[in-house]
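Below sits a lone chain in structure tokens, taken as the form predicted on its own.
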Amino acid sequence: MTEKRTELSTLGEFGLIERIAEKFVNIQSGTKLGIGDDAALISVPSGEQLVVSTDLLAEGIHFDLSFTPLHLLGYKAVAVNLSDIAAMNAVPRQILVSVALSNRFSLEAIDALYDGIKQACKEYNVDLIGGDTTSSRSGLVLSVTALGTQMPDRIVKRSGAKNGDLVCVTGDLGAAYLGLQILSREKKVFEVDPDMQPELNEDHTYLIQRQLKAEARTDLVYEFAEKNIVPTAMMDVSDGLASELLHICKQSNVGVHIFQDKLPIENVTRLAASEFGLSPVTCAMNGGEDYELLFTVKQEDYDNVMKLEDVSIIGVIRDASAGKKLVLNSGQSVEITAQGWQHF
């Protein structure tokens, strides 16, 4: 049975915008005017500051539609941007989404993309308040701008880490990278033999989900408030743990010692790394796209940090002269170098 295909030209740009707008209902009290006018109107809670981040996702660079369902792409595009808001310890409020697409995309395909965006908006309690649509001659391009708010004394930057601070990370690391390796392998097999069945098992499901359906750790923003914790520095792990550690060290003018045995790596990640002949530590340090939160706290916050769910203490901030080291289980240490994603 042939799937229904409706050309975008049957609606036109304004018809498409109206169709998108019909899917979304504003839930944030600060959203005063959303889609439908020349600009959106929002109000910021008294005393809070507006936190803004934007991200661009290009087909063939950031995602591969041969194994990425459009609804999951829409969800991930929102989540990875809200991750940047969470990394500032801010509460996400609104998003704007702009899309450039070629005529190979049908109306049904765009519906699927925005269904994923809608699901993410519901999950993270944010409003879609605008954006833009245009044509593209080189595939699909997504741009998402995320808005959040927070009191000035609770906003966290990369530059506040101090000697003696504890280094913490949420969740587990390396799984998203292994999920990408699995998907890329199966794509190559399919290209050679379209009749070949994918070699996937239950362990692979978690890894693939971590790659295709990223989640923003906005939950930590609320947990920090409940436990009265304000991290001294924070980033999200998008380009790899090593890369983010070096960013914090540079911005804070400090060194860091990370301990191999403290890295949170799931057993399924270790098994998959072995399957590909990779070191699980290398995957955790340099894989990227985990979208967990890397943060530092004062030592006096240790007891409160231990009350947080799904958080591991993986190292300590040192004076800049102590260097940036990964301390191996053998007791030896190696220099931390960034081998994660490079845009140019």
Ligand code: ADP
Second form
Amino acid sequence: MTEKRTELSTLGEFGLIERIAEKFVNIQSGTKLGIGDDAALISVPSGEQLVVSTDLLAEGIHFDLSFTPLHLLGYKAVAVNLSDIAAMNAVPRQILVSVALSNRFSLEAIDALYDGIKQACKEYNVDLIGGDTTSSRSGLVLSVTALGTQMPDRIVKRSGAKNGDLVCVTGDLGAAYLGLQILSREKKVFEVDPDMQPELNEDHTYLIQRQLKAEARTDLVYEFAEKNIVPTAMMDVSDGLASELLHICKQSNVGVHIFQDKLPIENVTRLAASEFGLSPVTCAMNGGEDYELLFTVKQEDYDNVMKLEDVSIIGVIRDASAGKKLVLNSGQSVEITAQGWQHF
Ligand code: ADP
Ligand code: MG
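Having seen the form predicted on its own, could you give me the form predicted together with adenosine-5'-diphosphate (ADP)?
Zooming out: every chain and molecule, the one shown earlier first.
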């Protein structure tokens, strides 16, 4: 079966922008003017601040189209940006998406990309209010800018963690990294023998989903408001828990003790790690792309935090002089570094 292929040149740049605009309907009351003019117009709820973040994704660097369906790429590009807005404890409102495309991409491919973007807009309740479209000599380049709003006293930076604060993380860690290992392995098998069926089992489905369909934990922003919690520091886990912990420690000028037995690691992640000869702890600490939220709260918020679903308390903030340590089940502790360890 050959798939339908319509060349982008049949539409032209303006035709393409119109086609994109037609797919999207604005839902945020703050969106006063969306796609179509020289700039978009937005209004910010009274007293709130505008929270802005941007990400650039380049083919071959940040994604591999040989195993990433375009609609999932579109979805993920939006989700990872909204994850940054959530990491400031802000409510995401609007996004702008810019693309550089080569004639390698058909209209059907671009439709798939924007279907994913649209699905994410719907899921996270945000409007696509503009962007830019240009050509590229080779790969696909995708840039997403996200806008959110929040009251200044609820905005959470990386710099507010204090000695004694509890260190918490949402969801589970390490799965997305193992999903990437599986996809890369199957790609190699496929390159050697295109007739070979990828060896995917049900356990792998979760891991691959964690890699390909990243979700932003915007739900926590609402949960924090409901439970009356304002974390003292927060960031999202994109580069790996260890790296994010080091950022919080540096920017808050504190140390941290994390406990191995408290790390939220799914059984399927442990199994896949052993399949690849990797330590599940290393995958959780250094894997990355989990897009969970890492945050610290005052100890008096303990009862409130326990009421949050899907949140684990994994450690405690210490004075900077106490260092940044992972306390192993054996009782020994190792220095937290941004690279993997050989210790396990
Ligand atoms: P300009 O020449 O000023 O850059 P464009 O023709 O690129 O204007 O854009 C016209 C309108 O279409 C603007 O509102 C812009 O934000 C929007 N737009 C352009 N490309 C995209 C895109 N890829 N996705 C969403 N909106 C877009
Ligand atoms: Mg433009």
